[in-house]
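Encoded as structure tokens, the following chain is the form predicted on its own, with no partner shown.
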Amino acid sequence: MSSNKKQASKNNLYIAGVFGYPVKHSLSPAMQNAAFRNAGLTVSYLPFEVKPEEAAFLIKKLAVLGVTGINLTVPHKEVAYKNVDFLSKEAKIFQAVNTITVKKGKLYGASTDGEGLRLGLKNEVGMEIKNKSIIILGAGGAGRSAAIYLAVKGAKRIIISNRTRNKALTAVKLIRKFAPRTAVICGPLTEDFVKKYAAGSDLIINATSLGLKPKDKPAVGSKAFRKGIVFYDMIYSPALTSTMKAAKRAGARVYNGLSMLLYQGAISWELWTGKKAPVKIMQKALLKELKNRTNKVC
């Protein structure tokens, strides 16, 4: 969106937002708006409900329609992937493409979930990826992407959990092709599965959408964690899921998505805009409407 700002003017308004079924919970319009006022851009970012069968029409329009970024959520990130007319390194790597960038009428897709999920590990816990041992709940989109990307840079072990073993497999060849040096095993989304390599490891990541609702059973139960081990749920709402609960009565550390959803919003904005994201702004903008939401609900 660089080459766009140069010729954005106080009378024009531009288009960004995202594109979700669901996507009223989403809280990326908070923080985009915030980033977009503090760097006096005239862009408005706005939710989009689109259904599965609408968003290829959709992500094909978006130039004429003359939106100037998107960022996509499930179930939306392979369609996507599908539809853009550029694909970035890391978008090629997972076959998902989470945020499009359109510049002189072209698509480009990119994928920032992976970078966001690493600061999010570093700047919040304090964690580096590299030589760490990780065990990831879920092979879907969310799961393979993470355990690929976590893999590239430098972990020294990823262990898979999911329920069906074709996804697992289809994470571990992807594994094994662009990260060769990083041991790769997979299994059952079990709690004995879990719990038999989670002595050894360093960090458990829920990449499931067990613990989106309030009556979901925990991905795995306590038995599965060590004390002390850090486990980071990719869920931000609610602020602790039930597998959250489940894993602070078994002494771990725990963190929920926030801040992934934060930093990987962040290199969207960067990615629209050629400047520096406003992470400052945009972390108040989350914790003031995640706040606004909760006390509404109480």
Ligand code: ATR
Contents of the next structure:
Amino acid sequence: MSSNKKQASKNNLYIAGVFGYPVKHSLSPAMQNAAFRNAGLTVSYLPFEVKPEEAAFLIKKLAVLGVTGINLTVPHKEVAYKNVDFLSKEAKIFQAVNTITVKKGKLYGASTDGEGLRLGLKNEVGMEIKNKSIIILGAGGAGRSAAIYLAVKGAKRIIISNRTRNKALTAVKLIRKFAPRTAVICGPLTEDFVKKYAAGSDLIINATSLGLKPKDKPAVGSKAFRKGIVFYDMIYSPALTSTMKAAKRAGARVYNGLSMLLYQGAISWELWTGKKAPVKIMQKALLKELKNRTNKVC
Ligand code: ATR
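Okay, that's the form predicted on its own, but what's the structure of the form predicted together with the ligand?
Starting with the chain above, the whole complex follows.
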């Protein structure tokens, strides 16, 4: 029996949650609590609104507070990376932690975002990464991590399209270091640049924040896409972003980021409990929560 399972069965109580700032829009409590309930575990998975200046202190106190596991969302992934005792291979590469597991008083940091994306693409889109040519829009934290992870997982070619050239170059350097067999190209976030490579690519991923607000312009316009290409937007709310609309107009196969959210959460849950995550239950809870929020008038 793993030590965190022993701890859980001794107290018959898991304390878990998500640190974010802001955090009130997080869908993780609905998804994680459904999974804990389904497994018959007494649980409190709570949203914690943690200010950036308080994050390091609170992370260091997780073991003392008897917390089993924590997710980290924006802007705490880097501070978590710097304040855990051990790092997974992925967390070391991304220099970011989105999941902390407490075992015998020690903090283990992992990053489940990349694998969440891979499983979302596999299970929802039916696409494997190996030998694919993939265009990634954005080279911030999410775009850089996705680009490196997909390269490490065997993508044939990664094309990074970002407004700020230096950030794209950082991602290129990391891909050359960790996945030297993957071809890598970078360029501006423009319709022309993306269009040039879309013809020979399988997948375009939006990892920019453009589309989060309903009035946002698309990350790139519809001419960037081609008929039949898969477009995956990491954004899941709104469910249909401005970039997804542009991609649809061009005849692309379009998906939002809900499956990535689901699978990164499922992997976190497995790290905490040592059990297989009830993915269907978690998905149902996510969809229900989203529907409730859409129906709320104020
Ligand atoms: P995250 O951790 O979610 O990746 P981030 O690190 O702030 O957030 O990255 C946001 C991404 O969206 C970046 O690629 C950013 O481009 P820059 O590197 O040029 O900043 C992109 N982005 C945000 N607003 C944008 C805008 N108005 N036009 C173009 N790109 C934008």
